[in-house]
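One chain is shown next in structure tokens, namely the form predicted alone.
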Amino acid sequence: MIKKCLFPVAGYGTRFLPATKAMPKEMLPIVDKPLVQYGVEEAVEAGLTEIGFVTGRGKRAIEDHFDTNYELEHQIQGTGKEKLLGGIRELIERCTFSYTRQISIHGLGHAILTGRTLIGDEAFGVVLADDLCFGEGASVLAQMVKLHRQFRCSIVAIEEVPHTETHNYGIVVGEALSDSLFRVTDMVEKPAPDRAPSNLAIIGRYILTPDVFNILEQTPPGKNGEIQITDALLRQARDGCVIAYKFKGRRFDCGTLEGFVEATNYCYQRFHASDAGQRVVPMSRGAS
């Protein structure tokens, strides 16, 4: 049973400067909640309550967010504003939070390897908070956990992207098992559009088996001189099995200004527009 979820959050967020000069990009708010809280809620809905963060310099606000603020809570105790903390209080009560620091940034693969001390020898989820996902029925991560129970291998979430955008993603090729499932046969990190083998792009949701750590240790720097998780996953695919899954739901690329604004408008309309933002939306209690 998967219990742990890793959040690599050490990146600088340079596309959002100057907003991210002193604030972690993962703490940028989508209406009234920071991006990273949406990701943790998704993990909890999938039954993953042991949350690990791979952080870096300037990321202390993430630790503070998932902790009790006694001064603030004392000031608003007994007022109508107290209910606004209901969601984050529930997360703090249900989860354990662990942190380790990525001293130098050498790609997503390196960040995941840095988190090994928080995970140990068990399968685990990975959430990139930049990708804000809303699943149909169950959360995207919950859908993937269910697939892992069936296949017992690493699972990556994918979606079709325009061919002109393949250079922004890891791209997969695979043997179709159904309309939404592919057994991966090849992966390419950020190929130019004229060299992309498909338009099936990996997005920021993974279920990884623990052997990925040993593979990452042996993986040389790849694209841009970084240790790429796609290189390690390709090794897993060739030695065993990796499943790519076209998830049911919607994803917003909040690593871009356009995606961030689109996500903000979507969340306002979906959760807040009917009562001008006064309604508190409870966190769902999905599969565990």
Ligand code: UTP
Contents of the next structure:
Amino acid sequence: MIKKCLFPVAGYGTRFLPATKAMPKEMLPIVDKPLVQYGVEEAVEAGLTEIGFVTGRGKRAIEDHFDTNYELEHQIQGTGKEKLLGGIRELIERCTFSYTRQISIHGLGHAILTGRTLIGDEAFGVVLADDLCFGEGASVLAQMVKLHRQFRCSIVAIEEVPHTETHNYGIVVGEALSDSLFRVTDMVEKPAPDRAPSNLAIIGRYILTPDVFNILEQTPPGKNGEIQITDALLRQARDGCVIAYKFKGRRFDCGTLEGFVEATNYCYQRFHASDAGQRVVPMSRGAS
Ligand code: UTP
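Please give the other form, namely the form predicted together with this ligand, since only the form predicted alone has been shown so far.
Zooming out: every chain and molecule, the one shown earlier first.
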């Protein structure tokens, strides 16, 4: 059973400067909740309650978010605002949170390898919180955990992207097992559109088998001088051990301004528009 989920959150978030100069990209709110909380909620829905963060300098707000703030809680105790903390309180109760630091930023593969100390020798989930996913039926990670039970190998979530966008993604090709499943035979990191072997792009959800750590240790820096998870996955794929899954649901690339705004509008309409204006019922003047 998969219990652990790794959140690499050490990146600089340069596309969101200046907002991310002193604040982690993963703490940017989509309406009233930081991106990283959506990600943890998704992991918990999939049964992954041992949460590990690969953090970096300037990311301490993430640790504080997944901790109790006694002063604040005291301040709003007994007011209508208390319920606004219900979701995060529940996560804090249900999960354990562990942290390790990626001292120098050498890419996603390197961040995942840094997380080895939090994972050990078992299969685990990886969530890139700037990809915000809403699954149809079950959460995207829950859909993937189910597939891992069936195939017992690494699972990557994929989505068809416009051919002009392939240079932003790891791109896979594979043998089709069904409309939504492919046994991966090749993958390329961020190919130019004219070199992309398909338009099936890996998004920020993975289930990885622990042999990936030894592979990552031997993986030299690839594209952009970074250690790429795609290169390590390709090694697993050559042994027939990577399944690409066209997930059921919707994903927003909140690492871009456009995706971030789109996600904000979507979440406001879906979760907030109907009760706008009556969500907060202040009970005392001091706390309103
Ligand atoms: P991104 O490349 O999307 O994030 O990495 P970034 O580098 O922070 O963003 P930009 O491009 O500068 O705007 C995907 C995820 O992997 C993490 C990031 O924090 C992000 O959540 N990451 C990336 C690491 O933890 N370490 C790395 O070395 C690279």
